[in-house]
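In the form predicted on its own, a lone chain appears below as structure tokens.
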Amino acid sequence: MADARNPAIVLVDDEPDVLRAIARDVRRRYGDEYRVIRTGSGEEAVDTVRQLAERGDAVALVLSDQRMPGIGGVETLKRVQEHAPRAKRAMLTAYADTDAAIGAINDGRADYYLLKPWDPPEDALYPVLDDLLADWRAGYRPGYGGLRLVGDRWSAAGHRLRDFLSRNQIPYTFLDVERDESARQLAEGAELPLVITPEGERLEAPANADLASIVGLRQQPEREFYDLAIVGGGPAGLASAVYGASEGLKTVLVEREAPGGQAGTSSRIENYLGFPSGLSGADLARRGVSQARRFGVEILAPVEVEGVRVDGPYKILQTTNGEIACHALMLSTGVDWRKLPAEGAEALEGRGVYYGAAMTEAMGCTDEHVFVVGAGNSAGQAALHFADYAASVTMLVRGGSLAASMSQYLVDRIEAHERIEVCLRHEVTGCGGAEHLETITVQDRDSGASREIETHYLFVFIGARPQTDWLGGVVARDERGFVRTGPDLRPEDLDGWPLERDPFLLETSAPGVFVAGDVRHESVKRVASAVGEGSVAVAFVHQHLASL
């Protein structure tokens, strides 16, 4: 039986027979973990959700009919969002009403729609609801249990731990010593940040690896040798892992921070095929990790790869936790954001200056004036995301147009948003503050005039910097550090090539070492492209293994 404290699933339909039928099927599948609440109108549903929110009860999903007397399904989901913004919202509609449902998805008022009838529910209902509820669960933070992280919100070390826990999907409660008396009492005499486990164990200023051991993340390989080893757990690496393991290869994936890579920090990815309402980078990473583990992939994180050597047909990775040997090696390490070349920025990193979306900081941006530096899709999605919390968001763009580097659908949404301002031909030249960011200096690139602006939050999305120094001279790289493959390899890169065949399309200058995703020379910097390359590369891995 469902506990009265369980999250709620609210069902809405004005036809009693349909309402009973959908409630029966939903309760049969989810009744042990969720309360299933029936409502006979949009008005009743909105009132029910409001009462649940006022009591502090979690609402996981609202599933509403489209055509109803009074307020219809689209308006019901819109009003529900005001009281339970994190709840998933889906519409149950007849075929003739699909245009309205798709419009609701495009307007951000619904996450999905299902067609009537939904028989059999095992095929037409449960897969969709499973997906929506899994997404909701991934971000659900009940107010009890789990880790407690005690620290100062302006601490760089505290930000590092919060980011690590969030990106690895580990529930925790943050207690701010600046605002919470109980936090100050817990922190008395301790070096901050302080992590307290559910069992009461206290870790003072732990490293990510130490915290990973406590929460059960795997950092040691089960084997000494693998068919395929993958370095980097972004979309390309996860795709390679899924396709490699599903086709019978003994596969290990080594990730230095958290699966998902740079894409995993994205607040929203809206142009990825098959997700009409978009999904967050964290959702994409969670799905990829779950799929990879289902096929038996070993995921080691956080583990840093420090070097690699090639010994005949064998590739040996030197990691912070020992060596890993393999026949085929996939490099999918992606790229990092380039550091902001502004005076004072380095000293304030993690204390108001952040690289990437830094999703853990969103709630702290409430009523603040937030600045976003960059003009790509990631910067655009971040600006829209922070605008949900901040009083205002200003985008600082060095170039003369957003459209030059950003998808048009994002440009249109940004230009229409009342709380987002875009300053073209502007850049940050300085960051100031003692304990945390307090001001930035912004320069107009045309006039040369500068002004100092008060702010506590600056998010940077500029450039693409590969982390490939650890590869040494093992594979050929371009002048910026991106790895050359296949037809992009120059004659001088292949002076030591030992095989009669040419390198495969995604193969490096070292036989059996492959590259996929953003770290590849001249790659397309898109999630779908990275996933495609990661999966295609596995076909070449098989051809390489067959020749050994």
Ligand SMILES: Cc1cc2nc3c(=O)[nH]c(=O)nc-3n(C[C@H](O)[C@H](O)[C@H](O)COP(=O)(O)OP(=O)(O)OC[C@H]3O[C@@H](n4cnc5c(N)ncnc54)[C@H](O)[C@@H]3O)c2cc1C
Contents of the next structure:
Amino acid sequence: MADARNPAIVLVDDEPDVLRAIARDVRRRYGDEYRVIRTGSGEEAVDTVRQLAERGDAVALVLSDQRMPGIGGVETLKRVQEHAPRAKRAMLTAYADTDAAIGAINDGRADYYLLKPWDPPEDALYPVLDDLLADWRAGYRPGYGGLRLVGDRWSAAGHRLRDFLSRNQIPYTFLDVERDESARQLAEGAELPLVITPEGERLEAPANADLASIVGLRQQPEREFYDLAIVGGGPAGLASAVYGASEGLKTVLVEREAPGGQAGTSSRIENYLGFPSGLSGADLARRGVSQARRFGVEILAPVEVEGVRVDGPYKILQTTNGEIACHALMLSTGVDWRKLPAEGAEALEGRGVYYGAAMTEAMGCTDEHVFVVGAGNSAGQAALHFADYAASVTMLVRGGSLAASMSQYLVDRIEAHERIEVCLRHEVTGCGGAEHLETITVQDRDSGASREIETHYLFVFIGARPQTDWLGGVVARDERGFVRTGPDLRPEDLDGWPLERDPFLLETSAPGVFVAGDVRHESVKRVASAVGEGSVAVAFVHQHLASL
Ligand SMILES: Cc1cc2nc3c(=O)[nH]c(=O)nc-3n(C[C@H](O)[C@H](O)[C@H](O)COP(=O)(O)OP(=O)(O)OC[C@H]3O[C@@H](n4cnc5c(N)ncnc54)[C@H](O)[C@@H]3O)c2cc1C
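Which structure goes with the form predicted in complex with the named molecule, now that we have seen the form predicted on its own?
Let us now look at the entire complex, which starts with that chain.
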């Protein structure tokens, strides 16, 4: 039922008939879960969103016409973003205004544009709004009911749980004992962080796995044996899972943290085919997981694979939850961030020093001076993302230019952004703080001069390495731990190769063990290539299974 506290959808159009018609169609589909608010001008829309935000009411979507007296649609969406940064923003325009709409998408001010007329709404309106609202909901933290996480925002264990819940797309409310008296009362006498379920059950400082079973994530396999077992649920693993299961293979995917992998931590992936306005990593993960589940893939998480052995045609995985046997094994374990080699950084990890985008921390960055270390696309995306929340963002780059390692569209946006500063040839050599990060020491690599700067947030993106030691000698790896496949296998890697045929393109030195994505030797390190390899590898899985 419609409820005054339901999240809002704000519609903007200066033509009363159009406004009435779009409100009717939007209300028909979404009226039970959202409040639909009509506004007749950009100014009125901005004012409405400001008032909603000040009252703490959630704004899910703003859908605006472009050509209006007063401020136009693009400017309206820009101003709305200042009050409700998480709200989805879309334009509903006449054909003549599509250039403005595309420009708004390119500048990151709009998520999508739709054309008038939107008939029939089932084809021309609802699919897009369904997607935008599902994406918004995935990050929505209702202020009441639901799962509550009580803790201190600087605790590393609290960060771990927030990250785990967000990346597994489980809505929760975070109650900060530093700022909230009711949180302190709830936490009295308990070991923090404390999780309180909707039924009132209290879990003190739980491990991710304990929390997983409470929130209904599956950790035990249903079967003893699978045609295809996949280790790692990033884009490569999810693609293998979708292709494998859709082609009839009994498929299990084992993920140690949350499906989505590195891509799941990205604020916006802009170069993935079919999503002209980009999509967030969380959205990609959510779509991949629901597609895989629809085809019957068993997803086990959080479950880590710790070892593997080959026994004739069988591959047996040793996991933190027992053994899983299969005929074909897909390794899609990606890469992990390299740690910052700065004094004091390790002790402050999760308490101000974060690896990767740590999207859950974005809200905490409001009014803070944030530092981002690194010069790759992921660092660039993160700087732009945090600049939506923080007072200012400084990028610390070891090299002499951003362009050497970052896509030009990101370089252009960073250079044009008034709240982002880039310090080339600078590096972090130390991190200080008792309970949480308070200072960083930054060294100028040319002069050698160091200075200490106050900050609470340091996000590190300094390259990545695979974690494949658990594979032991089962498959051939290169000196950095990436797994060799097909033509990249050297003669000495194939000493024990038992078959007449050569290894397939994405097959390792062990028959029936395949690799896809970033963990492969000489891989491209892109979402699309990981998805492509994950899909292609399944064709070789079929050939392997047919030969057994
Ligand atoms: C912040 C950020 C932004 C990015 N932006 C873009 C972009 O805009 N465009 C683009 O094309 N690429 C982008 N990338 C790169 C892209 O995300 C990666 O190339 C892609 O995710 C690789 O996919 P993958 O499946 O091979 O590995 P990953 O995404 O790394 O996934 C591997 C998964 O395996 C799991 N795993 C590892 N070991 C085990 C184990 N032993 N047991 C169980 N599970 C295990 C991990 O937890 C992880 O979930 C970005 C990366 C980052 C970090």
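All of these numbers come straight from a predicted model, not from anything done at the bench. Positions refer to the first chain, counted from 1. Between two forms, the rigid core is defined as the largest C-alpha subset superposing within 1.5 Å.
After superposing the rigid core, the Cα of Arg20 is displaced by 2 Å or more between these two forms.
In the core-superposed comparison between these two forms, the C-alpha atom of Leu489 has shifted by less than 2 angstroms.
Taking the rigid core as fixed, one finds a CA shift for Ala510 smaller than 2 Å between these two forms. Taking the core as reference, the C-alpha deviation of Ala60 between these two forms is 3.5 Å.
Note on Ile37: its Cα is shifted 5.5 Å between these two forms, core used for superposition.
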